[in-house]
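In the block that follows, a single chain appears as structure tokens, in the form predicted alone.
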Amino acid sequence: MIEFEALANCASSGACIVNQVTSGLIIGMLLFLVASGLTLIFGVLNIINFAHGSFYMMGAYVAFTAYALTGNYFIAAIFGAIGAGLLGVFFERFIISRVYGQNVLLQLLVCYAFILIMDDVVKLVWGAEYLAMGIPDEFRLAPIRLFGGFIPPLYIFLIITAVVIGFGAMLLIAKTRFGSIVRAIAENPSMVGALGIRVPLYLALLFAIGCALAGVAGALAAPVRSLTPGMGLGILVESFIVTVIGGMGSIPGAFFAALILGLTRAVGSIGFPLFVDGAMFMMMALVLIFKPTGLLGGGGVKR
């Protein structure tokens, strides 16, 4: 089941090392802007948001049509985050809004609903084809050279922007008035409701930061990912694994753990390719087993 030659081949070559990292840092980091979104919403909501793959998805496609309108990468990034957010508040003021406080089964099925209303209207919208953005003109650069391997600067952009905008999220909950008052609502709405402020509005603008989080991921990653209706099934898997992992409510649990998965994806694709998915289940099963509340977690949203 592993290859350990091909571990051991890897591990005496710096350039495979350094590739392999590198690509498990961008997998890892795009999953913790992902699940830093899913995390804030459940931290205060306490809504376990079953189609947030599809604003992951929307932010990618939006940030495909502004980059082929602008040619400019930074725009359209912005563009996908905007689009997913608004998309965001749309599907939390008039749909999700409705189940608050109900059964789980019912929030998973509306949740499932709009995967699939999404995906088709990717493809009317789109077309089911498979869509390529290439690598943006501000970023055709020589690769940087390091221990024998090679970093394309989109890459360096993408891992860094990631932590810089998933740390960023963290700071605005926990050092801002409107942080404040998130984290006030998450323990008493009723209270926070009575003090004249409009809880809906903070839920609804919530709602739509963790969307734009998914969907700045979405778009950060049209360079180096195929555009597909349903891509963003794949990424909620994931995503899910990682906020088990790191601990519902805890953005920084989900940093650790979006990087403990992203560099076993890619040490898995040399060493156990056929057995990188069960190795990241077998992971959050042990920590469901033996910490069920996650490395970080403890419940609600973390300071």
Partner chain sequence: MSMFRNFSKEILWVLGAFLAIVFVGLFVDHPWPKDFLTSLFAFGLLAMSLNLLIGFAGMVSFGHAAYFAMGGYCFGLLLQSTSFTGSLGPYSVPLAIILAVFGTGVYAAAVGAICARLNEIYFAFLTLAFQMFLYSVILSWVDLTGGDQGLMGGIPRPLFLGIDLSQALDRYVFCAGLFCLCILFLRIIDKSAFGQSLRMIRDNQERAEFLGVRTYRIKVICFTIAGMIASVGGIILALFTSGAYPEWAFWAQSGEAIFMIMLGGSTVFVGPILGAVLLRLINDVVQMYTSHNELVTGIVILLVVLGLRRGILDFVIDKIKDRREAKFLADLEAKKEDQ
Given for the second form:
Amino acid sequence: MIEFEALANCASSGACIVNQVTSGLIIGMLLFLVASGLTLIFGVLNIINFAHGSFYMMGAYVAFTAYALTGNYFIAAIFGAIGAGLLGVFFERFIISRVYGQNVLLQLLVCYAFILIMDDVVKLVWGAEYLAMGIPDEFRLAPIRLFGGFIPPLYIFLIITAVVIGFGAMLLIAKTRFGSIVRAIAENPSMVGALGIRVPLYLALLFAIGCALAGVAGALAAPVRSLTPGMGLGILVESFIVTVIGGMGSIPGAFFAALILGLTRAVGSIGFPLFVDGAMFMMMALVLIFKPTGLLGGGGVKR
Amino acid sequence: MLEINGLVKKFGGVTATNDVSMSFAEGSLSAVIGPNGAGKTTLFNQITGHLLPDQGEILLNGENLVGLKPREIVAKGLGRAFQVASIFPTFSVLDALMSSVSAHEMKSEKLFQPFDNKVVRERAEQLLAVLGLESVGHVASSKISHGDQKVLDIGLALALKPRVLLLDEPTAGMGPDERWQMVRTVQRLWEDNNLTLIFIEHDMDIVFEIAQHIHVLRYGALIASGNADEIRTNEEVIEAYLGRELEEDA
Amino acid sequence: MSMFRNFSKEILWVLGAFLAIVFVGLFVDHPWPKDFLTSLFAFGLLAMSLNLLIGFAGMVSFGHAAYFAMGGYCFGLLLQSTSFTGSLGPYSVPLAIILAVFGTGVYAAAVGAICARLNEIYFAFLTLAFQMFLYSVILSWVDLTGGDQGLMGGIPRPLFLGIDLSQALDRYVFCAGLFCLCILFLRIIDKSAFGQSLRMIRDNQERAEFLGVRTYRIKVICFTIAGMIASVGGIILALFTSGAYPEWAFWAQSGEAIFMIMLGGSTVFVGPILGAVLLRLINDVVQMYTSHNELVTGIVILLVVLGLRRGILDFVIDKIKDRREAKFLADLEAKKEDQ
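I've shown you the form predicted alone. Could you give me the structure of the form predicted in complex with the partner chain?
Everything in the complex follows now, all chains and molecules, and the chain you saw is the first one.
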């Protein structure tokens, strides 16, 4: 089951180690962005956005088109985030807010419907074929040499940007006035409403931010992943595993869990390629059995 | 019958139950009173297994209940009704009682036995009559009056044929008329069923009128126990209540 | 044999339904009704067993199709193994069914034991995650499962007890029999003390615990039974299509099953079957006009969920109940005024 020889070969080569660690970091940090959006929305609204992967997908496709039009990767990424954020506002206002406080069945169904619709919309607009954005012009630079391995500058940019944005979102919630209002809404929405604050507006904004995090992850990933309708679901399940392991509602928890998962994927692709998914699920099951609140999480998991 | 010895429960720095000992004689009707935050419901939660005490023991006929699960404690004959009526909203009143009877008959895991059978139905109908809920027997539990819901909650506990029954503020949220009606119902149920009944209550008139024995809690500690006359004249109790009223006035 | 006496009414009803279904098979020549009904047996069992979780116990699973697919794959793989059919001969079909159902039951019990302690949002997501796990196993274990091609080459169906499952009529009646047996079992649970415990858990789990109900244990048992019945649905579909395909384990299959329940009604016993019929019809009609049936299905779901907010039969039953209760309460008031 485990290919020890391949692992040993890799461990003895600096280039292989550097490659695997970089690819693990990219997987992990993109997951971190998606998961922090999921956990942000859950923390305040106590809703798991099952349609979260659709916003990741939209971010990627919008960025693809924006890059094709402008030729600028940075602008494309910003468009990806804004596109997913706007779609998030639409989804929150017209669909999910109508089932706030209702049973999970209805929430699940509207998300299911939204995923179906978005997948088909992408097929209508962009076609059902795989699309590839390719390495953007800005990053057609010589790779950086490290311990005998080569790291493309794009990868370094991706990793750093994802970490900065993810923790930026955490600071937004922890340190700003917007954040304190949103946290107050999570505690007691009717009280905050009585103070004259427009709760629905803040909820829509928060939802938009959560979706924009997924969108920017999709946009950043566009050069290194192929785009296809339905690409959102895989990342949704993985980012859920991240939030379970890290603890629902905790962004630092999501960071550590995403790191663990990304590296597991990278090492696993060499050492146990058939068992990578299994290893992730096993980790999640172990956390749920022994520490159901997640490694850095609060409470509220048990019924 | 039921005996509590040296019970301690702390939440962080707050001592919710501070070395409490009390005993309840078989067939007695006792009240637990005290100002808000005195730890009355916390005490109940420890007796029924919701909360694990840090120290002390809870003896039912000499058997320690500490560490048992709520349902194991229920099986030993200790029933409970809640401050906010805890019922099954979509069930009709009769269905709810039948469910409780069926659970008591150890049927809840039986795949091939009909839920609706003669024995269960007859007992549930008896209960319905005892509780005075016949007229709403076929109405959904969520649609009957608040007072009826509280009675139904007690009825669910009674279906288990408990020897000890704990009622957490049976008259909470009721108007004056409804309150006394409830008190009479509770008194009647106690007499007819040979229960050891313990209740939490805020209304002193009710407590002094029906309780044989009264335990007063303050800041988690037991400050007095005795009959109505003893409690009425107890200095510490007067201070606990008057002191609070003075603070509220200020 | 008190079980037969206790549930004689249910047994007669299901027997009647079975005879009616067989009647359709014998006297309608066109293949469409038989094909439609056979696929309905499969998806109906998926939806009905999921409703044991959702409608009865209030456990909203988003990964129920996993057990459906597992039933189909286990059954197909057993019969494709020549050593299995070779050594068991005429017993291989019934034995494959039993092994597939109980194998799925063991897996469902393990997943249920992990998930049943969680709150409902976590429960929904975790069941989905386990389904995606199974899906990725099916896709990546190509040697065993055929990967994204599915189990190809047909499933051999050796003759047993004079039943030849390669014959359309035999297969139809046999599938109808499996379906009716499962429906009877579900109906008995519906009427049993166990079924009532599930409803107690749905309405107020804490109170149920305080009335002495072992809620965790009951939820795990319920999850296991639901998984086993779903696997029978998968077996029927595997018999029908003579194969097994990874889409069966895809998340959208679970989403569809949830929508069947929601569409037909979760509080009425036959609600999910009605939902399955309606969704099949919607799909068939939409496919005639457009290839973008996901888009249309999504919009239909949004309209039903945000408009009706409950299933069609729920809606009807609620109306009847409301009227009856209003009348009853009005009578009560009138009586009080007379006194």
